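Encoded as structure tokens, the following chain is the form predicted on its own, with no partner shown.
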Amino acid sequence: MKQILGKIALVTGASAPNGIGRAIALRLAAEGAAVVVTDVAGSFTTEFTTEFTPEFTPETGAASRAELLADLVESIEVQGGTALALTLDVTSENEIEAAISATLERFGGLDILVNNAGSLAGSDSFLATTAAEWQLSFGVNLLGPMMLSQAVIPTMQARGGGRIINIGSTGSLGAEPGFGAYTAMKHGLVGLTKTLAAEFGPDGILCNTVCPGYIATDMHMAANERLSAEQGVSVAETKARRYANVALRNAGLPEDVANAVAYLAGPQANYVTGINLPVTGGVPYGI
């Protein structure tokens, strides 16, 4: 049974080939919802994403994301679902306003927001970062979902409760060095979740974070590929070192994400907010 038929979900960052936001639309989408599928102008690169996206190579440069949301909402649709894509930048008030009118004038109404695009803004030493790097940084992982947040809860109010379900990290809960900026704004994501779970509860809706640990994703990947770097070893000895404290001693899969969020935006999360979900497949959470 389709366990959240009939609503209505607006997914950020949903372009990447191999990302979570995709897995969560079309997961959100097999789970009945109509799902909007959102991410910023441009190209998507494919440097550091051969291994997991061998039909877009580094001879083709790079993918439209425009393009890349269009196959999604045709992915969505052959299997008896409905979607539309929309262009949003999550640091402009002014394209958050435009894709949810957008939204509302498609659907009617809005019922789940799951805040998904994320940067690696400024992953380097900490005292190599600039004050650029961790403002861009803030942009996109922390006052996005805010906006966000405040453009989507007046018509969840009116439809009697929502979910909203923020992407953290196991930067949420912990830190490792050289991603400075990007754990400061996800640690600010939970306290942003806890405060909208608190004020918003008595309205019917709910507010969780999902914390992925190692995910095959493209960013994940492109990570591995400048640690590798760094560290002057092979991406296989990168991942080797990374996953060692990983108690299931691989990186998940987008899906395993995708069926976390599936669950806190389904009637079996009702009475459950305020929440930091992980799915990092046993991983320490470092300092």
Ligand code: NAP
The other form holds:
Amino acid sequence: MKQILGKIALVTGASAPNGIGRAIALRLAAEGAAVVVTDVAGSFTTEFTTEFTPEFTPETGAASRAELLADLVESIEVQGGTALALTLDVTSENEIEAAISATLERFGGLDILVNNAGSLAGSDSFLATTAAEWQLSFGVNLLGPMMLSQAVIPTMQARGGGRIINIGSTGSLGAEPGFGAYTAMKHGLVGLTKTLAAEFGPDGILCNTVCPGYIATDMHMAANERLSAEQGVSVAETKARRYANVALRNAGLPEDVANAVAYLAGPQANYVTGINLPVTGGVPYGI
Ligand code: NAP
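So the form predicted on its own is up there; where is the form predicted together with the ligand?
Zooming out: every chain and molecule, the one shown earlier first.
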């Protein structure tokens, strides 16, 4: 049975071919929601080769995000679902306003917001991180979810409830060296989640964080490649070192995160709010 049939969902940062946002959009659509898939304008280019995304290696060049979103809409429609693609930079108040207006115009409401867009800007040693990188990280990872939540809550209140699902990280729960800005913002996202859960629970709005661990997306592979370059070891060795701490000894898949989001978006989570749900394969969270 489809768990969220007739609901309307919006997912940010959904264009990456191997990203968590795309997997979430496909899963919510499979559960019966109409899904608004969004991402920043411009082109998507992988600057690295991974075994997970051979079709998007540098040799094959860049794809426009609009094309990638159109492809995602098509994939959802082929499944029998409904989707709408919109450009949305989560750091832009104007684009947020326009995207929510377009969503309401097309579907008449919004029930589920997934704040998935994320940025590893400022992932460097703490002393090397610039204020500009810190601000970029703040804009995408924390300010965007705050502004989007403010934009959708009145609609959810008018509909008698809704779900806001923030995609955090193990960086929401602990710290490892070299990810200062990301860790600070992802910790902040947990504070936002708890605030929304407490303040809007009486309106039937549930807000939770999903905290992925190592998930084999391009963002994760970029981090592996950066760490291997910094440490002067092969990517394979970096992966082995990082996954040695994972109880399941491997990275997860975007679909594993999408499963958690589908749970939190659906009726089985009717009495669940304000939590962090780790999808990590079992990792210690660091300090
Ligand atoms: P991804 O493939 O890079 O997807 C993130 C998407 O957000 C990208 O399309 C990215 O575009 C987009 N984005 C960046 N800035 C934006 C903005 N201002 N407005 C709207 N979209 C913007 O990364 P992912 O690995 O799927 O990550 C998805 C979420 O999971 C993120 O919040 C991330 O922090 C979290 N997460 C991932 C992992 C992992 O192992 N992959 C682990 C823990 C948490 P650009 O490519 O242009 O930046």
